[in-house]
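Next up is one chain by itself, shown in structure tokens, the form predicted on its own.
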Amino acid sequence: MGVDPVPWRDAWHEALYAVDRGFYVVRGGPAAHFTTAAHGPTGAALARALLALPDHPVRVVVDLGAGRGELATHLVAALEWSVPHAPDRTEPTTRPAGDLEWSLPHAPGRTEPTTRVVAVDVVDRPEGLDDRVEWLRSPGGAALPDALHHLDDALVIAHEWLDVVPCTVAEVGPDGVLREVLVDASTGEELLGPRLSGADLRWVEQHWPTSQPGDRVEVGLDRDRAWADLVARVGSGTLVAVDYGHTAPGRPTRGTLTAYAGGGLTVPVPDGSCDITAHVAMDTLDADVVQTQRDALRALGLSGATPSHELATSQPLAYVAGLERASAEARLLDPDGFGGFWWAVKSIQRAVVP
């Protein structure tokens, strides 16, 4: 090896995120890595679902593990905000930290959103972004940053953040007893260390139990904490977890923890050159409902269903914008691929006052 293994845990973290060589924080955003449904139309389709999925007024949208911006984007777009711009306006909307009520500066003639976007990243405002997207940067990982906090009225999206929250992977030894797996930041050389023990080996033994030498576990309670954080700064609202994911009678008895670089698969070395992204226990988290997504948007009216020929000699644009919106839809809807994310979601309702 070559240097002294460490606990995956914290090595996978400084591999993301990191001030100076973080994969997340100095190699772009994960587009330039890999496709995810916030992408492209496949964004604004899902953009216009999760709008769909409170049953309650919502005042604010925020976006977690926001990327740069692109679902966010969607999301503004989505609302059908009307907001014209100032022409010396040249403020970005980037907000002060530790003032969550901060809002857009005004302008001469300007409509103020009645809903506001936040999107929530590691790195500084991207240039170009939308400016009704509120900006937030945030520590990385399981933290969040202090201005998030007393969301009322709120959807907040956590789309693949916990997936990429580093947490303890442990393996049985050929002894059968689980270990935490220790890694070589530089390679991605293994070794078995110590036992695993505390309340990392109690959430094995409640929700992923396993003795088979060679079987690995991804230990979800650093997950579960970095969501009940965010619940906890959530006074009313939904929130929903989309993620790759697994329940319990799915577990994988290998693991899943991989990486990503320059659109493809690669071996996960912990040394900031790549993605480095294992599946979420969804079933561990507090939520209301854990569904697949395709489950869960065909319950929001998704269908993926083509506009009728009629259409296309009686409104070419709209029949070709149906067919854009339909495919878009299928490929959200596909089991076989993000069809197959799942969703956690969580409903707070507001505290009422005697």
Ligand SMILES: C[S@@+](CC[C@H](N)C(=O)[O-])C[C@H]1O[C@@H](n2cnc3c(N)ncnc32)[C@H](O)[C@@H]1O
Second form
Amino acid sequence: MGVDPVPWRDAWHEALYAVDRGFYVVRGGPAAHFTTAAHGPTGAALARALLALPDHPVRVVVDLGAGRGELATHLVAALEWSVPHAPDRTEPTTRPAGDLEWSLPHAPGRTEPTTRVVAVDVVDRPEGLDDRVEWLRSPGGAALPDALHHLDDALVIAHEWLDVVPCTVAEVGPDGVLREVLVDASTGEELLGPRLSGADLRWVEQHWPTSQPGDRVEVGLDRDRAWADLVARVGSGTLVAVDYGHTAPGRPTRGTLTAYAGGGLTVPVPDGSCDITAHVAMDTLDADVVQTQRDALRALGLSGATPSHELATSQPLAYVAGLERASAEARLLDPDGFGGFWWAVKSIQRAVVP
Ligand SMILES: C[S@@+](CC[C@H](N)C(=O)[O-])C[C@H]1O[C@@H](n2cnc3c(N)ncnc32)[C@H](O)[C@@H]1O
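Alternate state requested, the form predicted together with the ligand (shown: the form predicted on its own):
Entire complex below, previous chain first.
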């Protein structure tokens, strides 16, 4: 052992968010190390779908855990230029004036978009970011910036945020007792510590009971609390957490703690050299609906269907664009890929003043 072992949650937080050496603070944006659905053509399709989710006026879109603003940039582009892709929905593509503050293309009397898009992450505003995207610096992990509050008519998106909110890691020892896992932050070497107790233990008993020696639990309490804090900052609107995770029928047994750096998987050592992530217990979040991304996107009308061959001759450019969109949608829907992600959606109605 190099340094005194500490609880995984503490080492993890320091490793990712320490102001002077945290992985996400000093090692470039996530896109320098791994690809997410927010990047490239899938990001454009995802942005359109997310904007189609709320059934209420939206005046502000918040992208929490924004990386370097990749999804936020797709969101402003989609707000300005794209139709939310919802062919199966019964609502009209032209909404009544004053309903949505962003305009839908091809709608008569289209107005300029006025919906704000605010991206939030743990660094200062990235150079070269689209100037239509507002930027807010955050402390990181479970902590949110003070300036993020009183969000009304909001769409709040947390795409792959909760999996990097550090949490307690516990393991059932040979004696059948669930113990907190400690880690040497310089080597990643682990040691079983004290019995799990208090609120963490109560969470496990309720949501992820196990006494099988060797079983590991990534205790969701810190993620539940971080999400609850985000929810509390919304006066009215829709929140959606998109992440890889699990629900009660499919809890993992041996843990999902994983690390990424420089484009590949690596051993989780909480020394600031790599991203450290663990799947999220999505069904313990305070949400109205928890479903796979595939189901959520299908409900929004995404099909991944390719455009008709007639379009290829009548409008070749539209055909090529349609092919690109279909391919991006198919990747988002793929049950063995992004489609297997989970969406937890929470709606908050504006309080009625009597
Ligand atoms: C896995 S990356 C995902 C980035 C982006 N959403 C995407 O899907 O490509 C997680 C991001 O969340 C950010 N993050 C973590 N905790 C945060 C917090 N409390 N506030 C804002 N950003 C946070 C990290 O800095 C990192 O950029």
